[in-house]
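Below you'll find only one chain, the form predicted alone, shown as structure tokens.
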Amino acid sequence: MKSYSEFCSLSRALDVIGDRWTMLVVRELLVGPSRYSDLHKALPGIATNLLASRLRTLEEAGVVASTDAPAPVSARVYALTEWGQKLRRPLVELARWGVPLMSTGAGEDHSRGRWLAFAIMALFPEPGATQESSDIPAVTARIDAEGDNLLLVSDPTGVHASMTSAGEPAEVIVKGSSEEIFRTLSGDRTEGAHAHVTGDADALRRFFALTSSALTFDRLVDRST
């Protein structure tokens, strides 16, 4: 990417983070470290010379590492720096800004399940970010998306989200489509498909009170006035 050449530490930031499909690779990372082909196969429609490329730049900035993984994975891995982990915040509030252009629904672009893990990062406050976070119920939910597999985590320390495996025991199941889950963990109550979702009833409350909790468009837009 060609420099903005300003002195102006935004300018600067995007001189890094900037180009096309760079905050995709970096919402991938906040997920969790991965794998070349893993990050490939979970951004649709890149390149995969243009991947390298920003990635190789990423690194050279200092945002990302990489190491190679030992067997049975034997293949280089990439994970953000501590440095690159801030960038968390400020993708989390874009993509809590960003919500509104949700409201179309999904349509005829791509989705994934892993990037419900990033939506849920934008849905509940950061992990010990406020009061609220430590209010929160306590419940544990696995979510099975698209062939995709998380693990929701809801504590006094936060709510967190990490990819699992299809067999992990949670007090609840959640499934459907991208979309689905989205409008489900989001407390949507409109008249669009929503996920299925079971476990017992103690467990189902505790979830569903979470869920009404989520920072929605509309109560994210209460908090700023």
Contents of the next structure:
Number of protein chains: 2
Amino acid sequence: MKSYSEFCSLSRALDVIGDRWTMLVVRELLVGPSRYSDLHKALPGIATNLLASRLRTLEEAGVVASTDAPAPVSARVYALTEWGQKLRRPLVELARWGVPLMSTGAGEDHSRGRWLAFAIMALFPEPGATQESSDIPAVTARIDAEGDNLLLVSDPTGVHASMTSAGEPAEVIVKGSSEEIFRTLSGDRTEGAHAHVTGDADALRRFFALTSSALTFDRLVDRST
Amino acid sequence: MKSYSEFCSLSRALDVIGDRWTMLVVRELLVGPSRYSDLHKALPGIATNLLASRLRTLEEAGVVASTDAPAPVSARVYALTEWGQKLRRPLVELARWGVPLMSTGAGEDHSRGRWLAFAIMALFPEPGATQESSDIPAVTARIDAEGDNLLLVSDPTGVHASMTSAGEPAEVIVKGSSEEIFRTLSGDRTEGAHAHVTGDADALRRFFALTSSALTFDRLVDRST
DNA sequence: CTGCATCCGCTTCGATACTG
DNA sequence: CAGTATCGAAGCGGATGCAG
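Swap state to the form predicted together with the DNA from the form predicted alone:
All chains and molecules follow, beginning with the one already shown.
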């Protein structure tokens, strides 16, 4: 992208990550280091030359670093640098702003279970963001969506989600499509199919107290206001 | 821009504001409502048809609203909607991430005094972000740069900056180029010209305590780390 | 003068094909 | 698996025109 050539930190940030696809590449790497082919599968519609170009540019800028994995696997692994990791906050804030746009449902859009990890960061405060003694209940939940498995862990300081393995034990198991799970997590009480949620009574009580709290964060505002 | 067509709130946010120039248009409107020609002057290099197109798209999306000003002035005024105002946090976080990119100085880049308002939001915590009894001193400063006048107001809960008029009284007066003022505000102690700062001894002490605190927020990290 | 629309050369994107 | 090469389509940048 052509530089904006402005002495402004927002412009200069956009000079680095403002290109089409670039922030979504960073989103994928925020979930964890990935190989080229993993990134390509996780970004439906990106042209392969564009992905290569974006990774090269991000690496030159110091946002991404790639390493050749040891002998047996023989693959190049891309990961965020320390500076790149700091993009978590801005991107999560952008995602939080975009939460009202999710209310129209998935429609014909692509869907990935791993994207729910990002949705969870947007729906709830992140660990450390809240002071002690907030009303966030402590609970663990495994989320199974579109073939991906996520582990959600909450405590009074916030909520965290990360990729996990299929059999990971948790107090609550949540299964369904991304759309159903998002509707459940966001505490949506309107019509529409919800995820299938299992667990013992006390764990379920804490889990649904958590989902109800998503609405209290002034995020699901009507865009028309 | 072509939609990413992903069921992800970050993708959907970028479908709305991810186009080239769009976030910079929002940046200008975050400083305050503007007319078309003001926006065009504040965004050096934007093609006039692109600005018109971006404003139209933002209005259709519900981010911007335009109103015809009353009879005498006869001008269309563009302003952010309530939803659009909520972009302040994400864009300031992006600008904060980009602060290390400012250390190379202005060079040949365009410079505007009003952009310093955004830089100040990025350099310091915003009002309400910090708990009481932080070490932020209370001080008011008028910043005169590139023909723009800003009023900086700090108290223990954070720092705020907004456009103001040329003669606005303040405890401290800061004059210089954007680059010099940014260097002064960010507490940069390396070589380079600084802004010209005037005020009484106690006000100056509090002002420089403020600028020193900018360094403590883990923002001016070396990108190579 | 403000607020755009139109035209045109150039760059970037998207899709497919191909290679080490 | 991890990209590069190619080419038509779309978008951008700059200049200009023009209506209210």
